[in-house]
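The form predicted alone is given below as one chain in structure tokens.
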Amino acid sequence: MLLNPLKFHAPQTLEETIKLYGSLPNVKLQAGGTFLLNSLKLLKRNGAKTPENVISLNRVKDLKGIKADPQMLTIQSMTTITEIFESPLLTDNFAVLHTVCRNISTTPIRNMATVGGNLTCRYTWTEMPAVMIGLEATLHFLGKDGTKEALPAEEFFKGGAKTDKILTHVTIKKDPTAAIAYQRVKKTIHVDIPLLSLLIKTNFKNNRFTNTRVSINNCVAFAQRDKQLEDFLNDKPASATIAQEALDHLEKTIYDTRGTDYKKHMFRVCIKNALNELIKKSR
């Protein structure tokens, strides 16, 4: 399917970036351009309205890289899940990110795609969104006019993902403490995309669950979290009972959303699996 005229933009500094998005009509922002085009010839199909402008954002140096210091992790929003897998820096609560990045697609898919664009794309069955609310991580954008806003994962995929910013980069604090628990299913052994996932961090403070966070995503709404599963968790010790326990602690309305009986199935062995690699961590 041919794309309707478009104009392609390819800036090389933020700054330039900033101006050509403020003052373009109707544009669009490409990251990696693994989701642009279909997006683009999906509006076709469907008879709306496509963009007259598209910005790239490959060439911007200055939205490129991931470095670490005491304190924190950052992750420019142009940074491929390649770089991202590749990177030294992920120790500690940043290492399941390792995983996560494995788990994105192809290898080729891989060399394209950024973190940016797997966060902004507002699909809902990317990967990098339920764990980067359970790693409590910031997402910073850049407005139209230069301002400034931070945001904290959770905050953003409660308000469905929507931004007309740019955004920047990514921020998670350091917690060498923290135990963390990652389970994901894919849709079919033909098409590597998730049918589920969840992420589960905790801090185990003699021996019992504190500090949990348990973030979800059903891959039909928005990632989220369940705080009626972490308020059961927190307090609780890490005994060989607590994760059959805990399946009678779930919030229904995010594992039922949409769901067959296999999908929920497989949300409480995920879910019984994390908790139990987490005891196993505790000892």
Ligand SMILES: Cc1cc2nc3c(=O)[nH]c(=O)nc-3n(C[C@H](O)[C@H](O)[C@H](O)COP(=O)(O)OP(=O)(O)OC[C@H]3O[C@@H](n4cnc5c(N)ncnc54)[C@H](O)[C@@H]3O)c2cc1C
Contents of the next structure:
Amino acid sequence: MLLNPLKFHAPQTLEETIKLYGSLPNVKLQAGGTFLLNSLKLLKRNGAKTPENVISLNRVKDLKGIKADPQMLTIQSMTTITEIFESPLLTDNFAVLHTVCRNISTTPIRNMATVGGNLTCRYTWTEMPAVMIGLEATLHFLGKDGTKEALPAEEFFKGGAKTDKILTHVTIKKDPTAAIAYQRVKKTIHVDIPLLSLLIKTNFKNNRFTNTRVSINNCVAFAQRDKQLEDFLNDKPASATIAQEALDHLEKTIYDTRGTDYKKHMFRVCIKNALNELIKKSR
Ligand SMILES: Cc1cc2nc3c(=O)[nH]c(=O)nc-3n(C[C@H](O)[C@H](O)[C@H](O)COP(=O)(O)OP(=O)(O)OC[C@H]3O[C@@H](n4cnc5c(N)ncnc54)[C@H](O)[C@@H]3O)c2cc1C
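Please move on to the form predicted together with the ligand, as the form predicted alone is already shown.
Below is the entire complex, every chain and molecule, led by the chain shown above.
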């Protein structure tokens, strides 16, 4: 199906992008385009209004790349999933991004899809939201009038992940003492999108869970924390039985929302596996 006619803009600098974004009517941003082009076709098929202008962020060099300093990892929003996967900077708590990116979809999608698109597309099942909440990442936005805004990932997704700004980059503080486990289950064997995913991060102090963060993506609501499970785990010893005991302390609404028995079961399996993996790391 052909798209409705539109004007395609390909600015090369962030300044130029903001100028266009602030001045053009009925405009949409394009990152990797893996969702956007489909959604434009869907709008057309449904007889809905489609954007007159699309601004591609693909040539904006300021929005690409990953860098690290002793305190922080910075990922620009137009960095692809493949580029993140291949980055040599994924050490300490950032290493989990390697696992996450390796499991996202297929090579062609990973080569095009960007971290910015994954975080701002408002599909509840993409995986970066739970990961960024779990890693306590901050999302940085640039408004049409040039104002900058920094928002914890958790706040962004609590607010429904709505924005009319450009996500420019994501920052994550370095935490060499964090232990992290990531689990995901495929939805079907045909199209590799997740049924569920979760990240658990903790800092073991005296062999006890401390500052634990459990972020869950049930794929029907935006990613969120299970604070009930976090409260249960904090200050508990990293014992052989804790993973099983933890299953009696889950925030049910997260797991039960439109959850089939299989999905509920797989959540329990994944939480148990993640905790057992962390306990091994505590020794
Ligand atoms: C077949 C298929 C399988 C997939 N499987 C997985 C999977 O297993 N796991 C997973 O996590 N994801 C998966 N995805 C999603 C994929 O990883 C991308 O996140 C997603 O396709 C969007 O990224 P994109 O860069 O292509 O964004 P686009 O399609 O270009 O944009 C998506 C939306 O985000 C907005 N946007 C993009 N960048 C910005 C920005 N910087 N600032 C503000 N708004 C912005 C656009 O305006 C648009 O509304 C899959 C996608 C497909 C098509």
